[in-house]
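Just one chain follows, in the form predicted alone, and it is written as structure tokens.
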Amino acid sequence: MPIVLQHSWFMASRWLRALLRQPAWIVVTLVQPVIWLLLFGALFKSIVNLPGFGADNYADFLTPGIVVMTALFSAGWSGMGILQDYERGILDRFLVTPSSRIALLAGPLVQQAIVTIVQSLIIIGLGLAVAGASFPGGVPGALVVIVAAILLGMAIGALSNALALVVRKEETVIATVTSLTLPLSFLSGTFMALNLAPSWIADVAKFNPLQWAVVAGREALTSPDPDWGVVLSRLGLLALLLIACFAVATRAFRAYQRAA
């Protein structure tokens, strides 16, 4: 085991360097996310008002749903990298190496959570600072929050992956993304109390492990006497959630191994 942490770190540390050689990155995949939290929370601020909402102030309603948002946004394109070492022949070079199989999958998904670290920190910094958010839940709900995100871009990015392994075509993987993260969105309550939304919305939302992280993030951040098991409820989900795309993730590989 220690082995397979020893590799895993290493590849990791690949990513991140390859990060840290164009940090605008971080920025760009920030934009869209500072967009919905600073122009849509503006906007829509006055929306707390309508009968039912059951929020003061949209700020701290919208707040964690843009960092779990965030952090699915960023995983969806995780397969991105798998395809560039497999077009690059570097994918193949790792397989002639007694480097562990499992860390080749896991290290990209460690470089994901560092970042979706660093982007909820930023968000949640906005929140505060501009947008006019509060936060009864304080930092223990700021941590749920992250915990959350981190958990839904790993299980996220290890799907990315998996499909990255199979298709191995860089416009399948972006069609796929781009056709499923928008409305995953907005089929939870990231914007909208569900109890506000159509009925059929509210169903599919009982099913999206975005909505599981908004709930999560939400009922931490938001409530200065959060109901726990609603929390930590909904992160067993995404925890489950992690370990069977993982798995896929790995099942993928192996087919790959074997074509290779």
Contents of the next structure:
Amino acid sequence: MPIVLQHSWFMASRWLRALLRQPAWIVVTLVQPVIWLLLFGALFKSIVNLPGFGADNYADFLTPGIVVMTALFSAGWSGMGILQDYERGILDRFLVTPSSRIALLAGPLVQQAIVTIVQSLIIIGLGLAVAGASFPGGVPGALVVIVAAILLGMAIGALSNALALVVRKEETVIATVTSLTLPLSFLSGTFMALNLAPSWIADVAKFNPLQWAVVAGREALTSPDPDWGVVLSRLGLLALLLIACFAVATRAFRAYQRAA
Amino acid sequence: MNAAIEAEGLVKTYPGGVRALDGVGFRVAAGTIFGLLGPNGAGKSTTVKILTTLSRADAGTARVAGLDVGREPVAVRRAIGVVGQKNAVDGEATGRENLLLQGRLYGLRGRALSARVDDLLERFRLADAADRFAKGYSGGMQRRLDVALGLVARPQVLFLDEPTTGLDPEVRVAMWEEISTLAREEGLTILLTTHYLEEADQLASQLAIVDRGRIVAEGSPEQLKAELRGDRITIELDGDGVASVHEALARVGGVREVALDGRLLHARADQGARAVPAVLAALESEGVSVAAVTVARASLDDVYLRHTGRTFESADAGHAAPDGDGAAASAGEAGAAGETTASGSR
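Since the one above is the form predicted alone, can you give the form predicted in complex with the partner chain too?
Every component of the complex follows; first up is the chain already shown.
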């Protein structure tokens, strides 16, 4: 196995191990999606009766959106881990070993991907079992939702890491993440059919990566006859985004090393 | 003897124009402990960062274990171990896990790795705590784990950046023993930075005094001390000193290198105790009253004072005050350098 993959895995398992030791963390990150799915979903249940909404059951509509939104929210915090490593001197300790540089950035993203898989399965399960959703897309549909969530989560995680390496202040990372994630969610079709939303929101949403993930996931999971062109084009956009974000993170990391 | 570290003309300027290094160069023989001694902000850590590939010099060259740090950073990293200023241990992992990961990054695997980790845990008295989370370790234990992390891959050259800063005095002394044993038993070359004079004196066989980005003196602690003839007389004045004390003491035979540092007046004399009565008489004739007098044999403090014109404590306490020119003020002109309180350097 190439060094970069080996080292990425070493780093990812370090983060995963720390996470597994605080299982409460998984529960905490699921509180929000459960609120959205079960409370918000119940409150706005009748929204599907709006003429032109285009779905019969709000839980069907909402679940894929909550899955990818959860990935976005938890990935936003990725930079906090790197920042802690920086502050404790652990980042510099790794930098003076022959460790692969890319692995230091990729490790937390691999961990992010694994966490996303677990979270997504739980949320899809809750949608089915508690919220009363049914998914004609079946297992392939669920896979698409998870892949979309992973791509989005890794891209946002890379950006969060880049931000952390540039600003090197927890407060700035927290402020940026909290002030961006919720607006991104409302500027998408996560909660609402966009054909019923103001046209400016629909226009903005076209450029919102969260919306790409929502569209791909919802199409694959809830449509009886998914339009795979739509699904794959959105997944393709997300993959390009991930590459771009990782490039940004790599540059930020180089800048960090140059500034030493 | 082979040089394990060779640095020449290292210059580093940080954004904002702060010149951290202004032509640092030195040579460390293989298998020895070399001390870089200087107050906070003198440029020690910047030197270590460049030698360990964390940072690049703007000018100058450096070779570590025969490898050019600028051109062959990856090979350098394979040859060195680095223990930074902070306890860079992962608190969420156990001591053993910290060591295992570190070893894997150097390509160690399987039994060779676990045997090495067991050895290090044993040698650094961490075997009992090996499977506890490092965040529960005491400061001294974390520091030992940190040093162990630097040794996992059996480096040729070990860098210790202020290894005992922030440790309790007893723990510090234990750490010194640890370090000397290491150097003796493993034949390691160790470069150690410190702002504790005592530490440099205890551990290093050769040392360089760094001040304001330059090396102002180099040699063994004994050589450096031997450059200073005679004893040091330190006089604590009742009030701030006045310039006329220089003239007053200049008239006293056998007294030289008079320096005023706030309320402290430093001077040297071949026979310190014998010179004291004449010195006191001279001060009295100037109307300067004296609170205390001490006479001491030469120490690294004196070496520092002689080469930089400041006492070590005042340099350490006053390093926040910006001072652009790298040149050291000559002895006797540094009276304004300020307070001699604080820092607990000794």
